[in-house]
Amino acid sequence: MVYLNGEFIPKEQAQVSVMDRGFLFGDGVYEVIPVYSGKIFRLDEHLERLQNSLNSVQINNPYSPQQWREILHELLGFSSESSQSLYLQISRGADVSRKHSFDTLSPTVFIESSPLTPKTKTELEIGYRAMSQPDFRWQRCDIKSTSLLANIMYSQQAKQNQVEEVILHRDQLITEGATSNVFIVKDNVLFTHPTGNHILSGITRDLVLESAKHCHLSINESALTLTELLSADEVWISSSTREVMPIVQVDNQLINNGVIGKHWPQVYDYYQGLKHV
């Protein structure tokens, strides 16, 4: 089941106009929740995000916090599995024509629910190998938005290379993930990119960060250079579906002779206790 615009439908029934801004412009936001044990992760910050992503596009939003809790926790009851991927769309919604600019419209409001099991330890603590590439996307990657098409390229280019994700880089300094953030270990110093129109400050991003505090790591919210980044002493990746997941390869260079380092193991494990607090 999923939810389009009011009512719990089967997916293979779930239709939106071809006049639809986010079918004919990718003109909507999206966010992504994951759900442990039956409970919403974060909700309240992952709400908080996805209006800041609406405000940024003036598009309004149709519910209320409390709204929006009531339809994603009916969602939810459709489904046995107890660890799930909440996945929900806003388009500013259908027009009667094309054109660019526009007018007050009701918004499209499309949710799906699917079952989420991330990698174990065990499976993680191999590592995974990434690639680089210039960061081409526009200007406001802040903003959580549907128009994709450059995040999509990168990802099927990950895919062809056989590597989890391209590290991307804008003047040769580090930004983020086609689809994640990321980071740098380097002399028990965790950096990451400051926040701002360059990345997408991920959920996940700030439970790293938090995670790496407690584990006794500095904190250091600057980009580096991707020279830095193949000589660190660790590289990880986050995202909501990924969480923190250990690079011991960047294009042809191994980070740490190929082996994860000290830290990630202990950010891993204090991670995993906030999912259940």
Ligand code: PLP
Contents of the next structure:
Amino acid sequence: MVYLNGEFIPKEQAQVSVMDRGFLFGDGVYEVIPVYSGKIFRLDEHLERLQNSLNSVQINNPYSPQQWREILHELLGFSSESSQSLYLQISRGADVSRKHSFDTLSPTVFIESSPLTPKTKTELEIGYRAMSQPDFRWQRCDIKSTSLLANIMYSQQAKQNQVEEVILHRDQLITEGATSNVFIVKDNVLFTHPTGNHILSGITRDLVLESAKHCHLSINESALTLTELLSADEVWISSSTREVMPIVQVDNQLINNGVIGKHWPQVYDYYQGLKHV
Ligand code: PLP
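Complement to the form predicted on its own: the form predicted together with this ligand:
Okay, now the whole complex, with that chain kicking things off.
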């Protein structure tokens, strides 16, 4: 079952107009929210970011936080999976003709839930590979927009190169991954790009920072260069579905001789604890 514009219907029956601006322009925003043991993880934070994205592109939020909560829980009720990933998207809606500018339309709301199986600690401990690329995206990466062509191009490159993620750099400074935030540990200090228009302010990013503080790492929210990343003690990426994942090779360079560092297991454990409070 999926949710579409006020109705819970089988996915095969869910249809939207060809004039929907989500289809024509990618004119919409979205969220991905993990659910653990039936509990929606950090829902308030996701709804707040959703509101920020909607405000940035002038789409009216069709529901109050309480209405969102009720709809999401009702949708979750159709599945017996205890861990799920909620995908929700709001497009500006369907117009009568195709034009770039817009009038006020009735937004299209689509929500889907799918099973979520985060990688286990044992799987993660092996470490993952990434590649680097110049960040050619636009200057409003803070909006969680469904217009993801650049991110799609990077993710396809990652797939073709059999790496987990593409790590992006703008003017040599590391911004984030194509679908994640990036963290660098050097001499017991955790570095990550500051929030702003060059990255998506990840909900997991905040949780990783909270976890790292608890594990007595110093935090420095400033961008490092690609050269600094390549000589780091540890590199991690984070996202709602990947949680916090260690990277042990970037391009042809091994990080920490290709083995995970000492901080990642502690931060990982603390993060796991946050999921069940
Ligand atoms: N940055 C980008 C470009 C993303 O696409 C994502 C997640 O999809 C993130 C960061 C991480 O955000 P979150 O932790 O809220 O999932």
